[in-house]
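One chain follows as structure tokens, the form predicted alone.
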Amino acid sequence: MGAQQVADRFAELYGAGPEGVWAAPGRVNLIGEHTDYNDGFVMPFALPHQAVAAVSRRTDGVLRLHSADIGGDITELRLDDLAPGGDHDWTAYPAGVVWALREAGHEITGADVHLASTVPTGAGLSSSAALEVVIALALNDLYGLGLKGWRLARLCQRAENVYVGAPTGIMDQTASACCEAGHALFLDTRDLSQRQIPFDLAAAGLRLLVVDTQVKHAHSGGEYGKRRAGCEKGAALLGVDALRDIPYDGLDAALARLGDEEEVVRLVRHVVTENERVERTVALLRAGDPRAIGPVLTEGHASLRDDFRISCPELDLVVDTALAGGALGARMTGGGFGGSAIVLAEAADVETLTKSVEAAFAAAGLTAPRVFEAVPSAGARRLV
């Protein structure tokens, strides 16, 4: 849906039209998995998919929320009723960043907002945390707070992990407030210095599909909360401040350290590798060898399945289909559990490859994916 459209059905709801439009993107995690949360590194992009808001502000210390994908009536919200755990739909993300701008001490009077998003939801492609940056930058442009994208995607994920309840770490709102088109965003979680690395892969031939497998996962759900806490039980155990701090070239030692705590064993092998992954992806990448980083993501999909255990069968489906029709790499992204997987393919093969993974999931009597291409494209930004 455009900016005017939004604009426009704004403006119907709300009986005269917005003060601006806004926009951020989902994203796609290219690679590093489930380390955002212990330190470590990460690559998303930015998808052409958005959330797009049209926002007013209020005076009144109200809040008032709609969704075009939602449908229904107009919900009200005060803003001093706000609290955790309040809101148990889709109003949480809004109101959580709400929340969250206020209890950092800027001063949010209320809003008017309407809202339409073209990410598709528990695809593992940062819905909600579109949501949450698209607000936040409409609120901090039209309160004039001065916050870069990096402080904006620090309260986003303060609003899911405490407002909503989602134990997320820091990348997706941060790929969804500072990526750029053309570019993958290399991202150290621990002090969020960002790189961005050149991502064309149609210049060099390839191209990067997306299959949502049609499963949806939901990051509030206790699975993924286990995965976090089990590795903040390695980090203690090891005597560390995060799983960051244990060194690839360390990881045996580290391990032999752990004894018979098996599961803690798995998590931690994945969050070290997967670091390392991360690291050469981005020297390849810089080599100007993009094709090179297929096995990478192969590898990373091979450790999420079997050391953190986030995988399912639609998803392995996903990636066996791909490699056994000649994709250069495959892999599950997202935080598991269902959602998508991701593709690097030739350009001559991307039709081919889509059948055959259409296929498969027929010869399943799976749900029909979604497959679509990749193309790194902008983070938040006002439209009108």
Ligand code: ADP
Given for the second form:
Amino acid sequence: MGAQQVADRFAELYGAGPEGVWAAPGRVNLIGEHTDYNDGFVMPFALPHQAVAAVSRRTDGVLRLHSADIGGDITELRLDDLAPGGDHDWTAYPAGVVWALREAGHEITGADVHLASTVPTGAGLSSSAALEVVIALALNDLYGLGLKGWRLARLCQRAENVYVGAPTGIMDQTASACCEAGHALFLDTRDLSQRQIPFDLAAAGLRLLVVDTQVKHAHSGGEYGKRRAGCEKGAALLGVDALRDIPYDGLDAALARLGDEEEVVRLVRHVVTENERVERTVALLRAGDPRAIGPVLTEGHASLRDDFRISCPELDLVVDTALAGGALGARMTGGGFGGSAIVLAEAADVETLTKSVEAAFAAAGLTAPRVFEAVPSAGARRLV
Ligand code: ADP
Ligand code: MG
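How about the form predicted in complex with the named molecule, since we already have the form predicted alone?
Below is the whole assembly, all chains and molecules, this chain first.
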């Protein structure tokens, strides 16, 4: 979506051009799944797909919102009426950001917004964070708030958790706000420290595919809560603040202490080994060996499938088909029970792999997946 196109439509809707145009990307998590609410490590990178917003300030306490992807009329809200809870449509994401900024003491007196996004919604690629972060960055710049990326991410997370009412970790918003092109972002979700890790696939002759299965199994919300509660139980039983505090070389001892708590054992094993996989991935990429992360990704999938139990037949089909076709590694990514998988492959193999995944879906009588290449891209920024 071009900045000019979004600005032109803004002018049509609101009668004058915007003060500026901003972009914020969706993300894919390379490795580090369901670790973020355990104070652990994650490693997302930004997609070329992004939300683009044209924004101008207002002084009358009114927020006007319009999305090209939803269409319909402009939604007009009074800032003083913004409050968490209640029935919300898509406008809750941008309205929640304004609410969170004001609640944190920042003076926002209104805005006109028109946006358009190329991030697929509900595919586990964080279209919601892209939407939040693009609004937060626009208001940060226009109102001169001087907030750093991680701070904006925090406020966006608050908007999503409290205003929208969706329990999510800090990864999505931080990725959208802080990623850099050609890099993955190592994020320690305990202290929010971050490092940019070189991840230039093209230079290594590699490509990474995102395969959106286009399925979302209905029970996913409740299952997320159950996994989260199970992890908290594990931490409590082991006497630690969070599962992050169980070191990899202390895993066997920890599992032994959990005894016959079979489900908790599986959850703890996933989280502790997943943190180790993130650290291993960082080390391999730092050593300039991106090919070697393939098996680490695949191990992560097995752990999510067998221990955390949040995969589904469609995601397993992508992974199994890709690996059988010679992919270097593959795993589901995101919350699970549908959404997307990633496939790391030699550039030369990508076309054949894509065809074989499509053929496997057709043979299984499934809706065709959406397959696209994920090039590690820039985080949120001002375009105009
Ligand atoms: P994900 O973040 O994985 O894509 P979510 O359910 O967290 O899925 O967020 C999707 C929701 O975000 C959509 O249902 C919609 O309310 C909102 N959203 C995302 N992109 C847009 C857009 N371009 N215009 C309006 N709303 C959007
Ligand atoms: Mg989301």
